[in-house]
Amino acid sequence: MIRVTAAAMLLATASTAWAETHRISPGEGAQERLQEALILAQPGDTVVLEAGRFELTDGLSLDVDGVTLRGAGMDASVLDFTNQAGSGEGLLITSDHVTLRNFAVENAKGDGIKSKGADQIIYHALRVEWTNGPDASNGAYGIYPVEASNILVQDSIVRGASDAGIYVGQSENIIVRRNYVYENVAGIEIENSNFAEVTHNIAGRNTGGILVFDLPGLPKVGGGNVVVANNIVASNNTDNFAPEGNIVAAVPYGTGVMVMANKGVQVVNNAFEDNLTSHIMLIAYIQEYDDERYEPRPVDVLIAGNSYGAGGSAPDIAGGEMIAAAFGGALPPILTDGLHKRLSIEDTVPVISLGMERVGQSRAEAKPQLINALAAADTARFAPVTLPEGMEARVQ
């Protein structure tokens, strides 16, 4: 055992000592030179994007562990996929311990940056944008880690995604913090994932600001233990531009935070303003499914310490105008379909229930009412998500 440990330490030291820096400049042949550098890089290497606009005609990929891809800044080094021939990602990562930082991806035909099965990945100070603004022809996801553990997404900007700006799916141990997401269908979405912190972000001018979902039929089902805290969630009133058939195509414009079919979610210490449907919405999954593992209702949700500005004055739900009128011209800050299981609200704000009695019931049968007596949620305050030692040091 001592020999193995010593050998591992020696290998790590050697890898650092032999690490190389590959500098790639924009201009003629940049596509080939950059992809070649990503293929030939060794663990510990850094591929540097020099300042300028890289006009690319195909997607890029990286499958080498321990590589850093670094630019001169999110407005200085730009990977421009406007003329991308295929419909895939702009950049696809399938290796572990990768750091992506300080560059931009524009106008990818598919997702902006996707990582699949890539553990200990860092997305830092990136900009992913579809420069034409909200459009159904834009790629689905801006920053898109999936099927992984130990994920950090921070200090980044995403605009124009036709599904979600920042999406983390089927993963665990996740931190999404200090990002600015705007003019996406969903600003930030945590789906079928566990142990996630979504904190200190600004989600504005999306269709829905922050979504916490769980869906049936996926390899990983049973998402939960998600904290949504200290975010600014404002003016998420962009018309829904998701392609028809996408699950987020059903998200009403004017949604601040939506929790659907997730367990152990905390929505705490956020600032809400000018979300025209509802600042916080709790709903059950209403489509048919055949998955015995699946719980379609929100369970054990805690809402506490939030501040609520104006909102709810033009709800994008069936009968929304009449329901708002019945409550003095605007819905209360929190809306539930009534199917939640154990909801604890420590904020002294009114809650409106649509009075649904069974999963799958048509919302046209809603019986809106104010509710006050709420069963306490069996939801403890979670310990902070801790990433592996040394991971965050890669961007310090």
The other form holds:
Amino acid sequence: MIRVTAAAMLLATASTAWAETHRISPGEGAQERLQEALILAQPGDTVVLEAGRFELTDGLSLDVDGVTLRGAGMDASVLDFTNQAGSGEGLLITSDHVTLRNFAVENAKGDGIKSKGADQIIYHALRVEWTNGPDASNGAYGIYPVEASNILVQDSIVRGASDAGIYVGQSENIIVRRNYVYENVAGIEIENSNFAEVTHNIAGRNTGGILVFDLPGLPKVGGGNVVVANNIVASNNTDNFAPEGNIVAAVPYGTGVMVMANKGVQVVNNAFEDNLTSHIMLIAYIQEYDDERYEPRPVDVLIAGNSYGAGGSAPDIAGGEMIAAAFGGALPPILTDGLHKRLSIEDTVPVISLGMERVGQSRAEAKPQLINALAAADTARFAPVTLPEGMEARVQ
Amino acid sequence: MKSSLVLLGCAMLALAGSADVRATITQELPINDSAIMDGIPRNLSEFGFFQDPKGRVPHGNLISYELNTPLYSDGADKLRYVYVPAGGRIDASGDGLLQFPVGSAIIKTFAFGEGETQRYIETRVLLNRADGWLALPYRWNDDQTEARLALAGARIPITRPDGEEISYRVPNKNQCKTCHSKNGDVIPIGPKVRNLPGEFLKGLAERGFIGTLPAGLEQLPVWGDDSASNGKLARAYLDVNCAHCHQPGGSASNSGLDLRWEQGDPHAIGIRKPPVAAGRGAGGHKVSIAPGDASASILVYRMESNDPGVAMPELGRSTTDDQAVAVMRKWIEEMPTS
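Got the form predicted on its own; could you also share the form predicted in complex with its partner chain?
What follows is the whole complex; the chain from before opens it.
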């Protein structure tokens, strides 16, 4: 262990001044001691959270590049925000090249961990949880990187978020892999982002498993080049507990993967099981907007190589019961509102369209119908997302 | 140097009871320009901004100022000063932020009570160094004899003059930056030409710190002025209390909300704008501002809440600014609904 640390420090020395390790223990004054360590840390330093429960009263933040914040394990070192009295999130990161690993954030009053404009950030083996489970009064996002490039979120667990467990927004070059997200409204959400890979995750018992959204009116608009592959997406049948007004409040329970707007989304090699509305849903953004940059329809969507278990038997959409009855008791595994442009489906399963003809049309005018699997989108697979050299080595 | 400081300190302690400390000081020590430019002083007194350890007597080279519409900070009174090094020139073109020369400092003390019962809580300093602005918080001790660096901030129970018990938050160094940030750099947020009294700017000109007076003085109304239009008060309040984060390049840029005074696009200031990442902060409402219906507006909901995770601004207040909520409600209620 000592040898490993020494080697790591030698590595760090190559590019920075002598890196230091600051050990912080829980107990009296933890808020000030930990926050001060995060402020005084120098690039290359590691702040270690010793095992135990850190009772915090305010949000924490880190604004120094190249710092690692490391605990003794996602169940051993717990940042407990149950008595938080201020700030919009538990932990806020605003610097680049930061590594967060092996600790937990519990019961933050707002978002769990947010990083804004923080490039080359790694979230590794973390647990972010609202311990009371699904509840509208929980914070919105568990793991929340926004407005950045080169983001890695892996091997983490998020539970209880009243919006999305893992939410990546307005960013580029993103890998979200091997996470377990459960009992959130959305398990994983990629929004207004490009070049994202969501792979080998388990999204279970959320309202919706994995969402790929693009919204108008934001600084960055025009999401796409998103791959959702090799995930298990199962039993996402939790009643929607998002506070109304948020876009995810409109996600029906029983949703596996939902694509709204975006250009270039590939849903491949996933295992779907027991999502009671629909395993895969493609829809246009139907609210009013005023944004010339914005394309409200899903464009260039590829669906291939997925396995489809039971599902669609209790669809949470207008007239769902009737439609399901008309199709033999369950909706087909793939549902589109009909407003997609260029859709390729290689899987041999039925596809239902609501037959909408224009954006903004009332759903009351839906004409549900089976459609043939089209082959209109380019089916060439996207190249894998690659992170800058040396980035992943920080957690190996 | 050090010993003379100590001697002076002793002299001042002895004089602390006298009615006019300033009159007894014959020779003023210079402001410590090197502390402004380098290092992180542990005590506020090291800067020499004040002539007495209690921080009641500003150095003759500090210029005090007020703002037409101030930031709400739980009802704290604020004593504001700016320091510009000799020969420095301020760029005052346009109606926005004054551009101070390197070596300048902005000093703001937060206090409750008046006269004998006035207590200082904290003094925040902004230092314009060669590599940019640095924000540091200093917390006054219980004896009110010194203010020490509080990098990690603090939470202090305070009884306001109106009797309300509040949990006052001294921001940590990073939280200073959360508000004082544009495109990742620390910047001042208060001294905008449009929100400064003309007298103050004329004073700067008389001292030779600025050349010609800029246009666009005092566009923002004086907060509490009954004759000011309610719409102007509302936009001024948003500009001063919200826009440092809610603007392109600000800490809340990802919200797409731009609450600056000069923003003319109704959607950008929140009219009929759906939330992005508000979570439970939306309070079940569908848009930031619902014209004609203040109670259905997220903006009002979040200003009225003191619940962390909902309350806006996120930092700097633990109580509701009732006067501002009333202005905002009236403004939204009077908006045309079509």
